[in-house]
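Take a look at this single chain, the form predicted alone, given in structure tokens.
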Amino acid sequence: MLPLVAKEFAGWTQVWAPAKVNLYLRVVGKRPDGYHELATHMLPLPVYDTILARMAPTLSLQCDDPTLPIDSTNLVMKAALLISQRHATDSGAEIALRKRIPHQAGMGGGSSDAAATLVCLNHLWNLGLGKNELASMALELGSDVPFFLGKGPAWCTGRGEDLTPLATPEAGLHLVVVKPSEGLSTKEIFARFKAKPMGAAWRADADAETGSDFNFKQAIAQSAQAVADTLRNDLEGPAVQLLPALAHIRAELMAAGAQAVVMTGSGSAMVALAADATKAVSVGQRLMLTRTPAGPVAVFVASTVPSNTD
């Protein structure tokens, strides 16, 4: 899944862009610069968008999802314009985006696409940009984008750009992700959260690890059951206010046999932990057949591979 790799395919340069889920998200507070300070865990998920690019006189974008814009409001075009203006002003590319990750889900599709675009065009245009140069541009594009330039599961602080590799259990994690048809606006969710302002000493506040942070970081290296006891997302309350059907999805997942459930990112997807791969498939199948107040749901079942901090 990570790190992102550019490969040649039928005359195109191709990068697979994975989704992510947050199994833990604590909002530390609102910083003086207007951003929210976070302490969160991000885990890449084997659900992929695909970025394809080939040389062309100008920059252009096509997408197989007609509901998405293909102008500079799309993060793929934002990333392409940024790397072009900084490092390849005379270069163009025809870019194709193949969408599989649902948007407004908290699964990082747009951020992953942006990171994949930087990697793809760096390769296509033979720019030779290093990790630090790409990461700097990634942060300009969005708080989650630097994560997708990393190597795998990570503990993320700051706006999300300060990454520390964090091992997952050797036995892996077995996940069921349920996305209702209705999405949620990250901006609106944070507006409803009412985060505490962080004063002049905000960095000291940000660096202060809570007991729940410590417990999660210990649990994620142990077992799925330990992780299940430490899941957290501070944004879930405001999300349920905006989309009450999320509470129904949570209840259905637990009734189907999930160990625990948490919302990912700012929603609207919910993530369930299952005891093993067989149970994850069973839970996923039940949710596919369940009628929810939110209408039809998309269901993704995935098992992670063991990771370490090497």
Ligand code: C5P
Given for the second form:
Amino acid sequence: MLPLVAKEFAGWTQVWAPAKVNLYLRVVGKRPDGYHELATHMLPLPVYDTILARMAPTLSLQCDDPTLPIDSTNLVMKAALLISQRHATDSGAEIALRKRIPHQAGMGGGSSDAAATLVCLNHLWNLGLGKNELASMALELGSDVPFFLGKGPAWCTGRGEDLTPLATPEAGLHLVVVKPSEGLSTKEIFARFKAKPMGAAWRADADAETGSDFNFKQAIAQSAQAVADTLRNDLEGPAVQLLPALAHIRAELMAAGAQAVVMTGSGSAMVALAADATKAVSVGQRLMLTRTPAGPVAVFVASTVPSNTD
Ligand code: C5P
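Could I see the form predicted in complex with ligand C5P next, after the form predicted alone?
In what comes next, the whole complex appears, and the chain from above leads the way.
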């Protein structure tokens, strides 16, 4: 699924930008720079936005979702402006964004679009930028953006940018992702979380809660059942306060036969694990019929394939 690749198609350079889910997210503490130190697992999900670009005298963006801005507040435009200012001041491009990943979902749509834009324009403008140059621009664009330049499932620390590949179980994970129509703001969710301030003396290796991280990492090397027993997201508390319908979705997923449920990222999508692919489809179908207090839901069903972490 990853890494992102640029392909020529009908006169356009095209990059498919996948979604992600977090199966584990521990907020370690609040850093002196205002960001939160995280210990999290991120997994690409086969739901894709598409970035298309072709040569033009100036930079412009169009999008098939009319609710999204197409000015410099859109992460695609931010990424295009950044790479052009740093590496291609005389180049322009007509960029088209086809949006399929729900926004304000914790599914990384905006971050993935930003990473895909860097890869797309690096190819279109023939810049030859390497991994490190792309990764440093990626982190300027957002904490999750470097993940999408990586190779697949990863254990992520720092703001989320320090990546260690972490394979999923051989037998596969069977996921049902449910996104209520209402979204949540990452900034607001982090602001509501009561994180402990991290003093200068804090050290990763002395972090008292790393036992929980260790258990998750052991579980993901073992089996889907072990993963189901170790799911965690510290941001779910503040998210449920803002959007109580999330508790309803969790209960519906469990009643439909899910093994375990966790919110992804800062929400509002919820991820359920199912025992097998057939069960995942039946859980997804049941959720499609559920009337949640937050209105209709979008449902995505996917299974992982063994990941190559070489
Ligand atoms: O990095 P990004 O722009 O995606 O983050 C959006 C907001 O989420 C940040 O402005 C910050 O308030 C919060 N955040 C955080 N710690 C992180 C990631 C995000 O506090 N590791």
